[in-house]
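Take a look at this single chain, the form predicted alone, given in structure tokens.
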Amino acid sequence: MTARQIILDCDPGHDDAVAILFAAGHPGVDLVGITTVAGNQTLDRTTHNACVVCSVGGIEVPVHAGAARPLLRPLRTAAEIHGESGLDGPAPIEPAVAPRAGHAVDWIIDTVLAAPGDVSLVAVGPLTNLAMALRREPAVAEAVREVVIMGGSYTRGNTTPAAEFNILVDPEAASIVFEAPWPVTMVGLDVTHQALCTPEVQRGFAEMGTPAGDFIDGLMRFFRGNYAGVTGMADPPVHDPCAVAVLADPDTVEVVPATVQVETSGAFTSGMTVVDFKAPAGSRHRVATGLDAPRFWAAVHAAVAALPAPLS
């Protein structure tokens, strides 16, 4: 199988930054580069997490950073999941790696079009990047070859009752985002909290032995601790590399046909993704209803333990 192109746009976040390492180790993907946006935390701090991560993880692609702030709306973070730097947990981290000259937009709309058909957007953030691309150049959506993100529900959410928190943080971006002319896929919550972090899970980056395993390791136990505080769940879900999947290994995740709309106005439900899975015939969206998580895991760990020795 043909390795698929991707442009991972990211927030990191500790789940991001899972998604980066699984993204760069696994054989089905070759990850082209990184582009950052504010979210779970500031762009600042996304920025810096995403080069910590990279330089952990051996991985040699271009990061760009992004948008600092929604298209309209003002900024809100996720400092009580993530903590202050958004990657709290392993002992801090100098990165041997510095993002690149040039906004992450423009970046996203060069490289796509230079290559038609062949580069697909994961996007695990807030959509703000994405929406600004399409707004620029509306040629890229016609020369991605596809969009997956990881935002969204179709049953609640976990920010507001109606609203994921990606999505919530800039619905009109997302909105944008589900009208353009390019196929989506959505891997929201009803799929990613079938990924939770186990101890059995946590145990696989623990016992690798490896730079990577150890830092997911420190990662998970903070968040770990973080998630039950605010959520009462046990064990976190790790959201974001499940929209990896859908590329790297598509039988690890089950999708559906569906329409998507973003609701922007709503005094409650700001944020919503509306999914009508009665969706016609050429739809252009799809949406993730199941992950087989042994899988999913069996993966994630293998394409960790296959990262060579950090960068210095």
Ligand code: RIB
The other form holds:
Amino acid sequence: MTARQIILDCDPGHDDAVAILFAAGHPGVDLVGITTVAGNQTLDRTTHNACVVCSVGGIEVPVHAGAARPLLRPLRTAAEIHGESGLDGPAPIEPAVAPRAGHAVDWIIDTVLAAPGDVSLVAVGPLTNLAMALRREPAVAEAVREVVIMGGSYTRGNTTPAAEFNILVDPEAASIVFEAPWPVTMVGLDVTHQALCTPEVQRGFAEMGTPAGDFIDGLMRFFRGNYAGVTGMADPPVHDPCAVAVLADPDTVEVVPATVQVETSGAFTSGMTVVDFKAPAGSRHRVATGLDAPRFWAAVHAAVAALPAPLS
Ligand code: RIB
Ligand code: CA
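Any chance you could show the form predicted together with this ligand after that form predicted alone?
The next block holds the full complex; its first chain is the one shown before.
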């Protein structure tokens, strides 16, 4: 099977970090580059963190910084989950790489248009960069192979009763992304809450004996404590690599046709993803409904273990 070319748009973020390492180490993925967006933390921090993760994972791909705030709304971050750095837990690491010059949105457009039909976008933060790319160059909707996002839910939210964090930070951007004429798969909380970093899963990283495994172990120790304190969940859901798995190993994630609309004006429901499973035939939207968790974690462990030595 030919590896799937992906651009990973993210807001590292503990689970974003696992998604980056998973994508870089999985044989089914050709990680073309990383773009960053403000979300879990401010853009300077999420971009710094992406460079830290690339350094730890020996990942030599371009990193471009994108939007520093949502299209219309003020930025909200998630320090209560990810800490002040956005990647609290492991001892601070000075990255061996720096972000490239140029805005992420321009790099996404140029990269996608240079290889029509080849590159997919996997977005695991607020969707501001993808919305800006669509507005700046609508042709990207035709040139992108497909879009997979971690975000939303067809049951309930995690930041408000109705809204998941990535969608809530920038509902207008999410609405633009779902309304655009490109195929979008939504991997929401309904599935990512099955991707729990149990003590056994965490031991798989801790006992790996590699810098990347040790790094993830340190991240998960912090993530576990904060997630339990904020949500009461005994084991933290590692949301973002689930979106990568849709392309890396499609049999890991069950998806079904649906239509997705985003509420942008509800007093209590702003940021809600309204999912209709009575989708017309040929719907360009799909929604994830199931996860083979043992297969997923086996693939994540194998990918992280396969990573090269850290960059220096
Ligand atoms: O709601 C979970 C999502 O919000 C994840 O992508 C997490 O990293 C945060 O961005
Ligand atoms: Ca994220």
